[in-house]
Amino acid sequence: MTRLLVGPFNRVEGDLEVRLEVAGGQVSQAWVNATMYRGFEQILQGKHPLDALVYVPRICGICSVTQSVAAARALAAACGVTPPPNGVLLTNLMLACENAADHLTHFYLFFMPDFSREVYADRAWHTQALQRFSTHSGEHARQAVAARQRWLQIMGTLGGKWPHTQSIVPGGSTRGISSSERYRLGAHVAEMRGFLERVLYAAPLEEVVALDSEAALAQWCIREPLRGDLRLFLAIAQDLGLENLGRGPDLTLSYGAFAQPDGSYTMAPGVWDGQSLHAPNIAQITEDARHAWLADGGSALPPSVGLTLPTMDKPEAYTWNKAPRLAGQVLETGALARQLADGQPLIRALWQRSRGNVLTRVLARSLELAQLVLLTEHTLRSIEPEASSCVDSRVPDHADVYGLCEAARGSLGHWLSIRDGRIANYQIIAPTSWNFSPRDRSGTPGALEAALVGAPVAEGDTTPVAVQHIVRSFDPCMVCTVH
């Protein structure tokens, strides 16, 4: 046996390192480190309940809008106010704006530049990825890049600069639109939609949507196979074997993304186990510190009374980040998570065949970009110009509350709690909090932890290739893990 410490990882947001045991040329045990602490919680408690809209933007700087609704939500609650429909429009179109940004990026900067490298000098496909996904000199990247600025000169006119927009409140959105800027944010969707249509899909979107088997989606590939660059993928995928590597738990969450006005969502909420959709029972949700350098409390905790104290004497800690359960299982967020709540054919194919893995974490990830381009299409049609987008609100002296919604990466969650007017205590669970998991008190591994085991790993190779694809399928934050 063996061990490695594979880290700091390059191309992931914020610290992260893995140490591995590996026996027999493959990985037999993994435990994953969030390196870094913060402690936003600690920096919120007394302060006034509006001011966590300024505070927890500046948690993350590429996923900022989404921290600034799950606080608006928690917020909106306390205060009993309801978004108007317009309120409620404009915050989904930022979070689509942002979340298929996320996308892009992960997909061009942070995942595909590894099939480039030389370990796959002698693969058939191993020219085009370096020609379009090299770090140094891929053009596709490139111009994903460029098309993602432009793309995101959507958040400028609604919230005035990204990231950490401030026109999202408990009450909806400060900033309306006229039509003339109607009109000109769908330039920039149009312009997203070609960049798209181009390069990554060579397809219309609908297309793309649309592919709902496995047999599908071979003949699409077979079409026009290697043309553009999810094509690519998917026939490096099946070269490199990918939906074999990385399995996942068999339980996924999602707390259902873009709240429509009348309370329904865009894509269903629910836990996902193989056979059937739950409805997640938010109440079971509990956070164990057993191995992480923080208070423990002698027990998994809910986050509503959740301690988030550093404690560097613990002799089993080894991370930043506790350990999220639901009703004491591990769970994977992300885009797989949301696209099998919501019933995505292939996608719920392909689980029942090989499950959360590398591969049907990109494919989901992919097939959401779509989407989120074409749900901002339909909800910029669906925002009445000049109507008003926000009610007023006033913070009461006491409450206990949440507010719940997707990132990128998976589910988000804020826990507050007021006492005289002032916040006294404040928890957060991020998407990778969930996959970058530690063990908790029974030992069981988080869900990167398990999914990396198995990983293969060749004899003196101290970065191992698989380990690095396994890690960046779940798209890690860990700058919202460690808050």
Given for the second form:
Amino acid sequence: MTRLLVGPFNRVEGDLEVRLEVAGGQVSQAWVNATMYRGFEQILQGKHPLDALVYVPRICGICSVTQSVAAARALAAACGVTPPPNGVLLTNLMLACENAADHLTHFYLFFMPDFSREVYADRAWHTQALQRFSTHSGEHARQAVAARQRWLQIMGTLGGKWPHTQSIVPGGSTRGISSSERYRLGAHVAEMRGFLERVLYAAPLEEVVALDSEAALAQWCIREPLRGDLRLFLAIAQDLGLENLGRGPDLTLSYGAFAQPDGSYTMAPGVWDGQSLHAPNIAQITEDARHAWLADGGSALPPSVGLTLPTMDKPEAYTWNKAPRLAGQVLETGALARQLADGQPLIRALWQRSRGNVLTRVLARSLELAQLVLLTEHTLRSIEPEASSCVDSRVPDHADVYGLCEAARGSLGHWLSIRDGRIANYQIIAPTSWNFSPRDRSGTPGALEAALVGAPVAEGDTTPVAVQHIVRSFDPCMVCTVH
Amino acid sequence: MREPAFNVLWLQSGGCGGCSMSLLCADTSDFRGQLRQAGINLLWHPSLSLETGQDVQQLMADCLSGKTVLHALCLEGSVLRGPEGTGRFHLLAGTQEPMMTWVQRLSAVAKHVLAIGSCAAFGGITAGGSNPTDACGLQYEGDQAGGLLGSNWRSAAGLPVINIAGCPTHPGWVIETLAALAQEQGLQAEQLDGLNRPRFYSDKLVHHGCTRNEYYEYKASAEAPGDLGCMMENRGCKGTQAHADCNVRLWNGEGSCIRGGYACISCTEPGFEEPGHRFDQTPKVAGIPIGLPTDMHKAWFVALASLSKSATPKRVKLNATSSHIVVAPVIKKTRLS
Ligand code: SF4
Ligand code: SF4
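Give me the form predicted together with the partner chain now, not the form predicted alone.
All chains and molecules follow, beginning with the one already shown.
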């Protein structure tokens, strides 16, 4: 048996270390460590509640809009305001813009470059992977960065700047929109569609979102093998057996994405267990700090009364992340969870066969990217230019509220208590807090910790490539995790 | 084309990664090409490099031993000194050693050291509230010189830490600073301002080029979020005091905080994270904002403000408290005859 300490683990957001126990050429146990703590929940204490809108986007530079939306929803609940329809739609546009940028960044800059590694030099697809995804010269990676830059100009218009926009407020969006601007934004969406249809899918978006079975997917691949980066990924996945790598827990969570003015969701919420879908019971969420360098309240606590206080000298602690649980259970969150909750037939079919794994996570994200661009087109058409997009809000002296949102990488929740007009407690559970959870007090490993078990490790390998695929398949964001 | 020779190592500590995400939004159709063309070789960057784990540790060892020349060390995010000076709030993954220690060591061998963003420059948002992690900047703690390296520290090239402040920092500010350093003539001390920020962007105020300047002239002020008027009087805008060119060199194609409908919170200034008042409200004494425009005498401001308020055209007054233009400018003949 050998032990490996892997880090710094890059091409994830933030700082990550993975400790592995290796026996018989595979990982037998894993511990996931988020190695940095900044203390946002402490920083927020005593602030005016609306000041949260300046602090929380700065929890994370890759999903700052999502943090703003969760805070704005909690504050809207406290203030009792409802944004006008335009405010809801503009917020959705910004969310979709950021989530799509995240999926694109993840695919081209974070995940695919690993297939350009030397260890795969003898594979039939390696030359293609190198040409397309090499971090230095990858032609498609280069085009993806350019497409991302153009796409985020939508955020320049709607949010003033990205990251760390402050135009998302409880009452809606501080940035209205005119019909000429709507036209200009539409032109940016068309550019992104062009890039995706040419380079990622080599197919129309409509064709991609309509893939509804394994047979349809197989057909679609055979028709033009390796054309487009998604087909290349699928070929690599088949060759390397990525479907057998990094199995997640058999329970997934989505809070529901893109709330509409009428209260419904574009992507339905739900906890999926392979058989049925339940509404997530928010009251059953707890966080357990037993293995974190944080005060352990003596039991797992619901976030509404959660504690975040650094406590360094705990022998059993190994990370800054607490262990979130839903009714005591480990679950996975992210694009895969959203597609399962929303009932995407292809993803549900693959789930029935092989559950959550490296292949299904990446495929779910790729399909969602196409959905997001279509959603953006649709939302732009629904906006009423020149109409009001914001109402003012007054913060009450007392409130206990929460705000939920779907980030690219999964379910995000902010729990806020206001006393005497000030923030008395603020607790955040980020998507990667769920996925990269440490063990809880009963010793149950978190989702990634369990998913790493069984990953192959070659003799003498210090940074096993299979481990890297598994870790990155979750698209982790460590700065959100620990905040 | 010549091989890029200016080696840049980029590390992240107590920040959010937002300055890197912002960097990728640089105005170019070829990000890598732009760096190459400026002579910049990115030795390693946490989001953009293939190397992970042991390979990165080897790369840093080579910089320390001098085997690889480290032309510029970029730190994004503040330095976390806590708890009790141990730096354990951030151990560099895989090394069991505080990031703070790595930054000290690498700074000693780097030709230039750059603080990327307000966290690395001054402590930034991470130093807000009770500053639970004892966060500071590389050479400043808020507006006090000192920080991790001390006020007298100079890089091998003889410069202090270059503070490319901003939250996040603008990609143009970073790339142009690196490009200047990569050139033979480099960057001279007098090209940095009193807080060691590159003057090419900090010799301007956010107020310059603001699309709300007409409202400002007449003190026609926004009252509620989303209003079109000037945000200085009521909504906390510090554009008249914040050093940055945000309204001239726009963000993400065509944005600025103010164009997005919210106040400039002066994110390029030390201590912006703790303004001592609500971010979205202007603190006032006897109805007069405390933070008056830089370089302006208070008595003059008061006199001009009351005069201009009485001269405000109806159009400007009405539009200032609306979310869209409700009164268009009158069409007048612009030529004689
Ligand atoms: S004070 Fe602010 S809103 Fe008013 S004109 Fe200046 S920068 Fe624009
Ligand atoms: S407008 Fe002000 S707050 Fe916004 S980015 Fe510029 S300096 Fe920072």
